[in-house]
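This document starts with one chain, in the form predicted on its own, laid out as C-alpha cells.
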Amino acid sequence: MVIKLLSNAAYLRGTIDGRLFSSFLEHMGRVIYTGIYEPGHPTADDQGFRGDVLQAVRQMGVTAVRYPGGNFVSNYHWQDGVGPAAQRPRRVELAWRSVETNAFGLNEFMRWAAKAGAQPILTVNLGTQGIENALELLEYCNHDQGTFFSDLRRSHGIAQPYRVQTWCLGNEMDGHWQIGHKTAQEYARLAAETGRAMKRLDPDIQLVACGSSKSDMASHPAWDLEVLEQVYGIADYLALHQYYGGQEMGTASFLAQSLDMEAYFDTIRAAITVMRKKTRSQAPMYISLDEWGVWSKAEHSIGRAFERTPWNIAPVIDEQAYTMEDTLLFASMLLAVLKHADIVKIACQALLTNISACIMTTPDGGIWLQPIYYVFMMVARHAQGQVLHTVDVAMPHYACDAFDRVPVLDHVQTLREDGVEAVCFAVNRSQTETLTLQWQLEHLHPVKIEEFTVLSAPDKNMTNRSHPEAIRPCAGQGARLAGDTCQADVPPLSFCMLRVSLHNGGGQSDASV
C-alpha cells in the first residue's frame, strides 16, 4: 500500500518548544531512591547520583524535569527536604502510603538537574497548604538575601538562586484521589490568589495551573472552563494529564485512542480561545501536558506492593514493562503532542524512572532501558524548529470500537531551524501490511537521505526486559529518492524516522540511502 504525504515549507503548524521533551519526577516507589539516587551504587557520584542513570538521561535528550510530584505533593512540606540529611524527619506519605526519609529533597533534585542539563519545573503544594507555604518556597528558591526564606537557602550552602521559571499550582486538584481534593471553584479561587501572589514576589515567573486530569474526567471540560476563568492572565498554562491503557480492547482500538488525546487538546484549545474573549485579556495562554504516558497491561507489571505491605521505604510500585504495542500508542502520544505545537509548549513524560518508566533500574545495581527511551530519544534529537503541515494524499483509514476513522499511519514531519533538515515521523498502525511512504518535499529541496530507522518487533507483546537489546532502533532497508520524493518502507507495527538534508536555494539531489 502506498502512502503519499506532502510538505511544503510555506504552510507550518506551529514552533517546536524544547520543553515538549521533559519528564517527571515524583516521590513514589523507587523513582527516586534507586531510581536517581542510591548513595553506595558502583556508579554513584559524592551526592548519590546514579551515574549510570544520568548518563541516560543526557543521551535520551530531556530538557526539564517537574518535580517532587504528582500526588506526593499535596501532603508535602517541602522543609523536610532540606537543610542537613541528618535533622531532616522521616514522613508518613498518604498519596502512595509508604515512610518518606527526606533523605532526597528540593537542593538534592537542583543539583541533580543541573548534572543531567535539565530545566527544573517545580510543584507547589495546594493541597494541604496554600499562598503561605508557595510563598516561602519561592522566596527560598528565588530571592536573593537578605530575608528568612533566602538566608536559609543561603545557610544550606547554595549562595546563588535558582531562579525557578516554571512552577505549577499543585497538581490534579480535580480528582477525588488527590489529598486535599476541591471543587473547581474551590481550586480556581485558590490557584488565582496564590498565583498572583507569587508574581508579586517574583514577576518573572511562569506558572501551570490545573486543568483536568484525563480527557474521560466526568468533571471536563466544566473544570477547565471554571478554572481558566479566574486564572486568565495569572496563569500562563493549563495542566493536562494523559494516560492510556486497555490493552484488551484489541490493537486496532489501542493504538487508535492518540485520536482522542488530539481530540483533548483541541478541545482546550477552543476553551482557551473562549475565555480569551470573555475575560477580554491580551495575554497568550498554552497547554502543559505535564503528565503522559502508556499504562502496560497486567502481565507485564512488575508489582504493586504498597497495597499489600503499605508503610516501606520506597515500596515497588507499579513497575512496567513497555512491549511494542505499547510503544507505538506512545509514539502515537508524542506525535500528537507535535502536531498541535502551536498549543502544547511543555510536555513531561512520567515517569523517567522506573515507574511507567524509559529508564530501569534493578535489584543488583543494573540498568535497561524500555523501547519507549528509544521513541523518546530519537525525536528529542531530531524534532526542531517547525511542525510542518503535511497533507496526505488518500490515506487508508480502518474503524474501531471508539474510532469511525483512524488513518493507517500516524504521521508527523518537522523542519530544523536553519532550514537544512526534514524529518519524518511515523507510526505504522497496520497488523500485516508494510506501507510504501511516499514524501515529497515541495520547495524544499531534498538532497540526501541521512537516516533511515525502523523501531520493530517480531512480536507486539516483546518488551526488553529480559533482553535488554531485544527491541532497539535499527536501520531501515531501502529508503530513497528521487528529485523531490523520499521514499521509504514501513514495516507492519513499527515507528520509524526519516532524515533528509536539505539545500536551500536549490542543488542536484543525491539519491543515497
The other form holds:
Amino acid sequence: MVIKLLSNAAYLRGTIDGRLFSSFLEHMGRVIYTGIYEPGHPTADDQGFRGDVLQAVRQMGVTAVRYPGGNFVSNYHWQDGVGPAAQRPRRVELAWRSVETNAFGLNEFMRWAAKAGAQPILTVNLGTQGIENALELLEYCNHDQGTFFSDLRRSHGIAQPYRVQTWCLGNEMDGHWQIGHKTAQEYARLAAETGRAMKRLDPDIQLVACGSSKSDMASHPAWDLEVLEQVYGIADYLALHQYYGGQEMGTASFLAQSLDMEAYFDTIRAAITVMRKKTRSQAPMYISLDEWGVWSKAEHSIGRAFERTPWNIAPVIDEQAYTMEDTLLFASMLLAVLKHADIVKIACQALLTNISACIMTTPDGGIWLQPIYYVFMMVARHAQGQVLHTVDVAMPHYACDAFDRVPVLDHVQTLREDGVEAVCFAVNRSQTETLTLQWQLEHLHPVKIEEFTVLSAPDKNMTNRSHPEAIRPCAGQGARLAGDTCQADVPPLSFCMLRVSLHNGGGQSDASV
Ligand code: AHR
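Since the structure above is the form predicted on its own, I would like to see how the form predicted together with ligand AHR looks, so please show that one next.
Let us now look at the entire complex, which starts with that chain.
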C-alpha cells in the first residue's frame, strides 16, 4: 500500500522546544539508588554517579530532568537531603511506603544534572507543605548570598546560586492517591499564592501548575479550567501527565491511544484560549507534559514489590520490560507531542531509569537499553526547528472501540532551523502490511537521503530484557529519492526515521541515495 505525504516549506505547525526531550527522576524504587547513584559501583565516579548510566543519558539526548517527584515530593522535606551526609535523617516515605536515606538530595541532583548535560526542573511540595517551604527552597537555590538559606547553601560548598529556571507547583494534586490531595479550588488558590510569592523572590523563574494527572480523570477538564483561571498570569505552564497501558484491548486499540493524547492537548489548548479571554490576560500559557510513558503488561513486569514489602530502602517497584508493541505506542505519544509543538513546550519521559524506564540497571552490574530508549534518542537528536504541516493523501484508516478513524500510518515531519535537513518520523500501525511511503518535499529541494532507520522486531511481544539490543535501530531498505519525492518501505509494526538533506536556498535535486 502506498501512502503519499506532502510537505511544503511554507506551512509550519510549531517550533520545537528542546525541552520536549526531557526526562524525570523520582525517589521511587531503584530510580535514584542503584539507578543513577551507586557508590562503589565499578563505573561510579567520586560522587557515586554511575558512569555507564551517565554515558547512556548523554547519548540519549536528554535536555532537562524533573526532580525529585512525582508522588514522592508531596511528603518530602528538601532540607533532609542537603548538608553533611552523615547528619541526614532517615525518613519513612509515604508515597511508596519506603525508607528514604537522604544519601542523595538536591545538591547531588544538581551535580548529576550538570554531568548529564541536562537542565534541572524542580518540584516543590504542596502536599504536606506550602508557601514558606517553597520560598525557602527557592532562596536556597537561586538567591545570591547574605540571607539564611542562601548562606546555608554556601555553607554546603555551593558558592554560586543555581538559578533554576523551571519550578513545578506540586505534583498531581487532583489525585486521591496524592499525599495532601486537594480540591481544585484549594489547590488553585494555593498554587496561585505560592507562585506569586516565588516570583516576588525571583521574577526570572517559570512556574508549572498542576493540571490533570490523566485524561480520564473524572475531574478533567473542570480541574484544569479552575486552576487556569486562578493561576493565569502567574504560572507559565499547565502540567499534564499521561501513561497508557491496556495491551489486553489488542494491538489496534492499544496503539490508537495516542489519539486520546492528541485530544487531551486539544482540550487544554481550548481551555487556555478561554481562560486567556476570561482573565483578560495577554500572558502566554503553555502545556508541560511533565510525566508521560507506557505501562507494560504484568507478564513483562520484573517486580511490583511495594505493596507487599513496605519500609525497604530502594525496593524493586514496577520494573518492566517494554515490548515492540509498547514501543510503538511510546513513539506515537512522542509524535503527538511534536504535532502539538506550538502549545506543548516541555515533555518529561517518565522515568529515566528502572521504572517505566529507558535505561535499566543491575546493581553492581551493567545496564541494558529498552527499545523505547532508541525512539527517544532518534527523535531527540533529529527533531529540531519547526514541525511541518504535512498533508496525507488518501490515508487508510481503521476503526476500533474508542476511535472511528485511526490513521494506519502515524507521522510527523520536521525542518531544521537552518533549512538544511528535513526528517520524517513514522509509526506503521498495520500488523500485516508494509507501507510504501512517498514523501514529497515541495519547495524544500531535497538533495540526498542521509539516513533511513527502522526499529522493528520479528514478534510484537519481543523485549530487550533477555536479549539486550534484540530491538535496536537498523538501516531500512530501499529508500530512494526521485525529484522532490523520497520513497521508503515501512515494515508492519515498526517505527522509522527518514532524514533528508536539503539544498538550502533553492537549487536542483539529484537522485542520489
Ligand atoms: O510512576 C511515577 C508516578 O506516576 C509519579 O510519582 C506520579 O506523579 C505518577 O502518578
